[in-house]
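Take a look at this single chain in structure tokens; it is the form predicted alone.
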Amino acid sequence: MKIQINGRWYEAREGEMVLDVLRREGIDVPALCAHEAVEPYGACRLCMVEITHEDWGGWKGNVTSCLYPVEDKLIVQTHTEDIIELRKTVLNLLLARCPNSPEIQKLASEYGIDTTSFVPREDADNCIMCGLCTRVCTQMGFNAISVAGRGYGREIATPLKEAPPDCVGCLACVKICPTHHIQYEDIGTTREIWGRQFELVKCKQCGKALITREFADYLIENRDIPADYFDICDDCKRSGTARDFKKLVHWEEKEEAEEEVSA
């Protein structure tokens, strides 16, 4: 199928969302809360397009593109001036509730907007409540933080706001945070995250850390990964295979070389 975006049209695949065309088409549209590891959530609402389509008599209207699913000749307008309008507000907020975010001030800045219009939020950190870390950790099977209070309160939290029993340090919520609001320290060989503290796991060639105790025998168990897969970390492992072909190359031509003298 195809769908027009600003006037050009583009090749989709059904069971698409508008906002996956417009990535692969390198068609620039802000979207904070979308990232291909996790279904869609709509949740900062900055990926808003304008679509209408020949069939609807003249209609159109605004939907937020990572979660609309393309159609045969659907219609999309992704600056309108009301588009831009939406995408204004929305960052106006976003800066008065993270005003010390880098990442926001620069995507404000981008839409014209320095300093926020509304009150900043004090003692400020840069979580957009955009809920990545908590669908990804759900998708990862650990479920260890969520949304927790209402209103102006609500906030990403662990369980009772203690130390989770179901993290394993695996850093994906830290990874996938657009605005790298989840911090964690890695000394020596202990990893904090979350209010817990985790062993980790280190190359028994270079010594550098790979992964926490945890994620390993988690991995180990339900992933059907060899039990000592984290035992050499990836770059020895290369420089192992490299050695290897070495070798196999220098034996190969020893044997041409044999074989010419013996002729």
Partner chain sequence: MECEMKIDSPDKLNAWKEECLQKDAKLKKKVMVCFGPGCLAAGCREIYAKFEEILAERKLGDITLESFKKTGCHGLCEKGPLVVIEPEGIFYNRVRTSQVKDIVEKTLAKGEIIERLLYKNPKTKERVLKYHDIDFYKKQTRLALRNLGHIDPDNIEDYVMRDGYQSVAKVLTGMTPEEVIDEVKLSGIRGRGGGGFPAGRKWATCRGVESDVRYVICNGDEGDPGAFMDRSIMEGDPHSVLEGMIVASYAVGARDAYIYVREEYPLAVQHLYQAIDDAKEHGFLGENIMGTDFSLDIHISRGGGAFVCGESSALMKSVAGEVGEPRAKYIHSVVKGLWDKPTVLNNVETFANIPLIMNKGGDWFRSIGTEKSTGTKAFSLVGKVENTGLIEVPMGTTLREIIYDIGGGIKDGRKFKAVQTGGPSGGCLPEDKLDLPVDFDTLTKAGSMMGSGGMIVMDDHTCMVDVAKYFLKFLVDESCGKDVPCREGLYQLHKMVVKVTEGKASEADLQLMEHLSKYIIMGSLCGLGKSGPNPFLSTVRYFRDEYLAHIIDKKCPGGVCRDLIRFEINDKCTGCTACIAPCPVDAITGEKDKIHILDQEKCTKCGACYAVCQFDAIDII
Contents of the next structure:
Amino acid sequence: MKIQINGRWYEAREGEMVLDVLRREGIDVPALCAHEAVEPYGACRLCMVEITHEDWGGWKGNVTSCLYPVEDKLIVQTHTEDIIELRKTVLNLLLARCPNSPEIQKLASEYGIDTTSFVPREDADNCIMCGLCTRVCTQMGFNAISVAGRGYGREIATPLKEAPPDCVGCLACVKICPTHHIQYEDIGTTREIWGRQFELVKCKQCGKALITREFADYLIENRDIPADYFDICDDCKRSGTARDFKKLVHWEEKEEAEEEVSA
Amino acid sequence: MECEMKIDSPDKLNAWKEECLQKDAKLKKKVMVCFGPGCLAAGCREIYAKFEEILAERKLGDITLESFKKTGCHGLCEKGPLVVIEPEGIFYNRVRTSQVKDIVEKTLAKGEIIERLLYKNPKTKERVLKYHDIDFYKKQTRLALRNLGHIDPDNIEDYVMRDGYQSVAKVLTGMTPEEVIDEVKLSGIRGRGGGGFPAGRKWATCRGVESDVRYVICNGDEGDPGAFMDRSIMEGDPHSVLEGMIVASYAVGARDAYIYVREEYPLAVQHLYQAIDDAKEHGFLGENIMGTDFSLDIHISRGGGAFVCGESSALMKSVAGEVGEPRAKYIHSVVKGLWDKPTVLNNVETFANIPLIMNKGGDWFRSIGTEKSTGTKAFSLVGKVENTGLIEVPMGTTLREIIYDIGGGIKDGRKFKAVQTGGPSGGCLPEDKLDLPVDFDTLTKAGSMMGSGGMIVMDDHTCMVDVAKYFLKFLVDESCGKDVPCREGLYQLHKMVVKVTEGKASEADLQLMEHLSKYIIMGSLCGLGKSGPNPFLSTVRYFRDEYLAHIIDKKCPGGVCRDLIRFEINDKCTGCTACIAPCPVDAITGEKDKIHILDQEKCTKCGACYAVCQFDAIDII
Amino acid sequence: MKPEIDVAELKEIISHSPQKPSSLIAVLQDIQRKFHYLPPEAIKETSSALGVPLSQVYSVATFYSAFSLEPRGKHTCRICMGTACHIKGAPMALEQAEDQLGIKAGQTTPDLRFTLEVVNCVGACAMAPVVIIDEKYYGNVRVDKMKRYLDGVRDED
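May I ask for the structure of the form predicted in complex with its partner chain now, the form predicted alone having been displayed?
Okay, now the whole complex, with that chain kicking things off.
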């Protein structure tokens, strides 16, 4: 099927969201709470677009493109005056929430907002409550962290604000966080995150820390991964393969050289 | 319950109804003690206990305790505790425990009327004997509220006697689901929870979705502060809700239905459980209802204390035991709702109307009200009116008729200032809008909305900025916090309105607030955020002067915002010392019979002295 | 000063509802009613009994106003802050109560005797302002009577 975006027609696939098409075609629409690894959530509202259709009798609406399924001949506008003003308002509000976040400052600046018009949060951290960390944690199957509370005081928390028993130290939350708010520390063979300490498995060859014991055990048990997979790190595995491959190549040369000598 | 058998045919239902009517006719008198929310707060339990106590000793001929009924909300809450004696309709107001004996000895035993317990018309000063003759009641059309005040909600026979479950018998044995939906469509009934979506169309869409399972849910969350219509129906006439749900479940093809009751209504849960048990016992719920192959179970799901769970997608999450976070409704819950199955969600009052529509026909229903808003609407009329209470009027009745003809006008001789409707999603309308008809669309055009039926009347001692602040605080507390415009935007909007009440805002702030409001409405995920700025926008629209007085003059014309008012004792002070003790900071000093002195330095403007003074001796400046 | 929790009693309460995720809110309400708050053991036991991840039970427990993770007082004083009550002076009643008990709304007195709460409309709007102390309703509350209501409860202790 085809949908029209900002005046041009593009291919769209059944079952995908408007944002998927925007991303594929490189149309720049911000979306802080969306990520291809997890289901869309619709919390940041930055990806809002205006939609209409020839069958709708002139009716127009504003929807979050991350959650709106494509339909044949849908007409989309990504940068109307109101949409831009909405994004500015959202970024202005986020800047009040996280005044010290470089990512928010940059994005806000792109929309012409350098300081917030609102009252900044006290003791502000860089969490924008996009929910990506909790959603990816659920996606991974651990459900270690979740959203606690309601309204302005809402926060990402561990159960009972104690070290989460279900966390395996996989760092998916760290990697997906758009403002790099979540902290962790690897020192020697210990990883510390969310108030928990994990033992890091080391490569038997080079000694580099690979993965937490808990995460490794989980993958081995639940994802059909051989028990000795984490004994050697990927780099060493690659070096080993390269060495073996080299041996094969040199072996031919060695045969030639030996033949010359015996000739 | 004398009737042991299951009612599995219309004939058996009619026979039972006859039995109940005959039994009832044997009671020469009936004493209805109102147990509605207002009367409960006013002490009706003690009144009833006193009747029980006296009748345990006193023989009153053919009047026994069987003649006494604990009913649901009779309506005129302002005058509670209410005791109504049928069949005459003798209407006793503000009954005190000490007066119960007199009622027994004089009225019940000898037929003598106790004048001072009768309603007094505030204009003519005349006493009125029967409630039917009071304007408050005369001008109403009680349909959804038809049984409130006339039956004991825990007694299914009372319900059956008044045509209870007749529509179930008619529909299950004589109509197809499609015919039921057509009748509901014909009636034109729109959702009474405030959304106003045509119920018939909703049911039709749900039925049209291919699915093995469908659900019906009754929204008993009634979160709007100031609204108690649904509470009254659930507590005072629970069977009417069940009956409506049975018809709906048959029409859409649901095997299980849920009533979602907010956590703050434990009595509603109690009465509903009793009604479900009784209905099941008599075969109106469970397997093979009315001898057909239609079966239904109704379950109760309790809320956890969250206004946002009145929103349909959040409500369904809550029923499933999850956090009540709404979701984008690009795919409607009627298609994918509870546990992703097609679900019909309707309000308590909507369901209470269904039996009437099925019994009397869609044409009859649409003959009441207006063309686009058919039928009647229940309202909780509260605030600064003479007659606060629970009312029901045809759609199209004007605000003026409701507030003045039924409500009796403004209390204490004060002036009307505004009427707030639609709860936190609605707005305030001023005096020049009083002739607007109340229906789904007119008030919305004026910047408010009819909403679920809460109607709060405000007098001149109200600050409209303070009202906006109040509603915004409520919404900030209740926002689920998912999306930025609602969570961050309403918080900032509230903060700025607070600044106005403190006299610290500028005109530029007002512009920023209006701009922010526009984009909160555009960007929010659900109705809470989308309508959140309404209390601010409607008050700024109609009472802009008041905002400017706070901003430019640093004054609060309504005499409410503490940073901008002073309390002063004037020369009407008689020196009665009544105001000295209530002052939490001991700011008032004075001797008996001498004018008291208020220390402005200490005064926290709490208003305790003002509330207590009987002589109008304290001014708010 | 948190009281000891009888885990057997806790498990018994949990077993009353169907042991599946949709019972979560009802189970937590039963526990809240019995213990006057949700002790940490309640979060953990409910999680395993109903098959809901611990983090999700915690989310639900912190989302809904009915639940408290801190012990609540023996007596609860609820002041209705619905619109009708607000315009009839509920904020004054709240102030008086806060003054009398020495705590703010949402808090419990250090001796665990009183919890002061605000509620958003209990549906008795015609009798505004409304105050509920334990299960008893007081309508048309006069600000100067707040102290008397609270003192009355204290005497019964």
